[in-house]
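The chain below stands alone and is given as structure tokens, in the form predicted on its own.
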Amino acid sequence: MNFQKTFFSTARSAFYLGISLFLCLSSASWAQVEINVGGAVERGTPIAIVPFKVLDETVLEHQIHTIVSNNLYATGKFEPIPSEKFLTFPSRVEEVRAKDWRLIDARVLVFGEIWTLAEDRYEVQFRMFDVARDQQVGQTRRIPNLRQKDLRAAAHLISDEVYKAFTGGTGAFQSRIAFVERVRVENQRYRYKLMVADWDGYDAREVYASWNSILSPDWSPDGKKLAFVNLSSKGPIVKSLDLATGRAENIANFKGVNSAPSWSPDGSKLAYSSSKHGSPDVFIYDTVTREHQRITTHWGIDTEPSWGPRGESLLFTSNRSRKPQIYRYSLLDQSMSRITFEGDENANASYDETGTNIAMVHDGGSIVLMNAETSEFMWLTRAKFDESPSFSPNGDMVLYMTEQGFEPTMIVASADGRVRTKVEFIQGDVREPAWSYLRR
């Protein structure tokens, strides 16, 4: 039997979580990440992103227009037009002829220039153009004093500006992801690394490492800390890592299984699951008082807590109805209710930023979004080995893990299910992706 496949199928089930945390996780597959655009079912807003004009002979490491194109496409709201169809390549507003862009059905136009200020110092100017109205949108934007390595960050900023201008929403392209990488070292041992990267997987860097498995990273709202689980010889420990200092603090190191940390929206509390009293229950740790409050008391397994968008409630997975289902606990009146009834199993649930939709793993392998008010399901995927769904900070995309050809694959899907952006693995093996809040 393929252990990797067995691990993927059991790890997503809350019923087996208490056991799976003690399993040898070394056979699960891991790696670095890089965005590779996939295909859409329907069409987003046609947008032409013109290669930015470089005003000297400088060879740039990062092509801004390509990054912006990939970013906007991943949301499902835009469909970049291939540059082979462009009739002209403007860099200034006076060079734009709207009829040329109407001929190729472009509704939005983005273009600009890159100025060299000094050695490894650049300024990017960009403009947005509404083809239907034949006019520039807003003013010319300037991003000064950039180094080569900053150009990618500038592309993410431009993407956010375009997204806001033409959708009215907030972009998520300056956010980050966390994931765990496993690397084989001397004597056939494995080293586990907690990594952070740009939302598209670029510029991944190690922030914590251990000879024991690392699980379930979760970002604090200010992006300054990561909570995670680190296995030890005595069992799983919930830790909090300060990204600035690299200092890791034990949060839950009780006898038994400690798992599934989740930061509250204000960053003052950390929910987690622990079997310190027997079967796993949900607890809340107050980072100010350092007190642990027990939230659930049941013979079943209560795990995978996740906060409501205003910190007023907790979702969690429980098998108190014999199979894993999602329950909601109100911190306002201490009431509890089961919220999922469709299918045999539902697990690993989390809200989007508005509380409108809940992402979860359905029947052991599909990712679904459930409307929080109507309980209506929308299938984001229909697979056997999908897990770890994580909303983008604006709720417009979902990051998750799947399996293709017995190899794990990271996917970013638009929340409407129209576009899937595949994350290609370059070296090593990764898993456990988690999307951050927006940078502050």
Given for the second form:
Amino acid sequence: MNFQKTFFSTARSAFYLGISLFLCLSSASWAQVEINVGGAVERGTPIAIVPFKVLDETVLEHQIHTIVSNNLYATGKFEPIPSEKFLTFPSRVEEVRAKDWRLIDARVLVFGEIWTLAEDRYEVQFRMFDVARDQQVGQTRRIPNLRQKDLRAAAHLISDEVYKAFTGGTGAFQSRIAFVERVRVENQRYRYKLMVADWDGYDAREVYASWNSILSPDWSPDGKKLAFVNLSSKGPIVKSLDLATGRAENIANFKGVNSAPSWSPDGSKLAYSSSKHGSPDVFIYDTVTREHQRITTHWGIDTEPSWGPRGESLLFTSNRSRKPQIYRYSLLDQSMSRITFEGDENANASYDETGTNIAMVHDGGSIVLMNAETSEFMWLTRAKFDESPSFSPNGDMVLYMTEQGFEPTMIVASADGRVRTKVEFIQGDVREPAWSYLRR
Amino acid sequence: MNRKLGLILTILVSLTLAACSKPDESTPEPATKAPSTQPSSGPVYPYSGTSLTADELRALGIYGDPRDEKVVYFEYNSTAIDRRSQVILGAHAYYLKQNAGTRVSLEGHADERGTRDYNLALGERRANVVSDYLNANSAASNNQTISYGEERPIDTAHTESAWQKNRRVEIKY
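Switch from the form predicted on its own to the form predicted together with its partner chain and print that structure.
Below is the whole assembly, all chains and molecules, this chain first.
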């Protein structure tokens, strides 16, 4: 696409044509699925993200404003205004006329410039602008010394800055996701690949592969390890993969089923389920002492442990009441309580970062968020086959799998239920998405 | 609780079944001793340890020697062994009793509903229940169980009939 050249070399009308062309083309990858699930919810902040001005003839592989726009939209907290509505395209503060933006109801403005410093070396400057106050927000930010391939990372960083400036929270746009991709190799043979990608699915790369099923990946808080389940001829094994070395270590390889690993928030322990004593129970593996501690002893199925936000408790799925429901075990006083009573089945629960909400699979295929205090349910989806919900590290989005026209589809929903976006760069036979913690 | 009771009941039932399935035990029907070909009378597969007639087997969906059936099926989220499975497992147990030392592999599976980790556990449960049943009826205990959860479906459609085929334990020896 020749957008950047059009931008500078031709007349203004051609420029607008270029813009709308660009929008046409980019709307395909915009990947907007559905808005307004819950009904009467307030809008996100209307935001205008101006295409960054490129100060030479360079054609860039990644359009920063598109990435920032998609990012902010997915949170439900922002409502990017399509750029064909823009009356002007400022790149500097002195070019901003607040009136132009009030006319199109923009409350926030983001704009910037890109310089070429040298061969494949760029600098990005960006600014945020509060339309109501008619003033710049914070300083002009410079991100120097970027290669073409770093432009996406720069766009994610800009997204985090905007998110922070206008919500007060920490953005999740520099975090990553893991998932499993199944690739048919021969007629009935499949290769299972554990993949890692940017949060929007870009730059997916294989970190582990097996001829047997891989499931339940879970990030260590420092983002350096992935625990997962790998089936073998003797049964499912819990493994931990060191992403730097590529080495996978067996954590639980006992007789029976070993599955559902979950790192503790401090990264020192790994909870998992194992039937090594006959019936599936929850265990905690201490990576320092290398000891396995049994947590539950019930004859029912106890699986899918997941830690409370400060490591003080574990949620897990148990069928001790006949059907799977969520239970909470306190590591402080060893008390146990059932916490879900709605519907026939609830499974695969996990807390968000603050412990406010619990995401889970409800009645076999809907994704719900339960308020941890009031136990109130909020249906993110009402479906039959949705699964594997995973909170963004800041808790404002939920990643999950659904099926669209028989194709497995990875979706990000805003935790307020307002916006659902297809994870842009993910395709193929994928499953089991898991969101990382924030980069520290 | 229910499940425990169920398990005890299953074992009791299976023991009774085993007790009354000795090949030459008298049956109320005026049966001929001639095996097979006579579809409506007599214990047709005495070598499989069943006293059921071909008609009775057919009513259970078993067409032929119950020991030729290598798969038993389950209800959703259930590990209960139904009548059909009892007959099939009874036939396998009968064989295993006479062929002590046979290594049996039991592969437990679940349908796609429910979470993957839960289904791994459920598949194992099913394989274990089948293993216990075989052991109780054959006094053998040379079974290996493995669970594939929902990872290896027979039929990938999202239909009840596909799910029925997928909720299973495969008996291999």
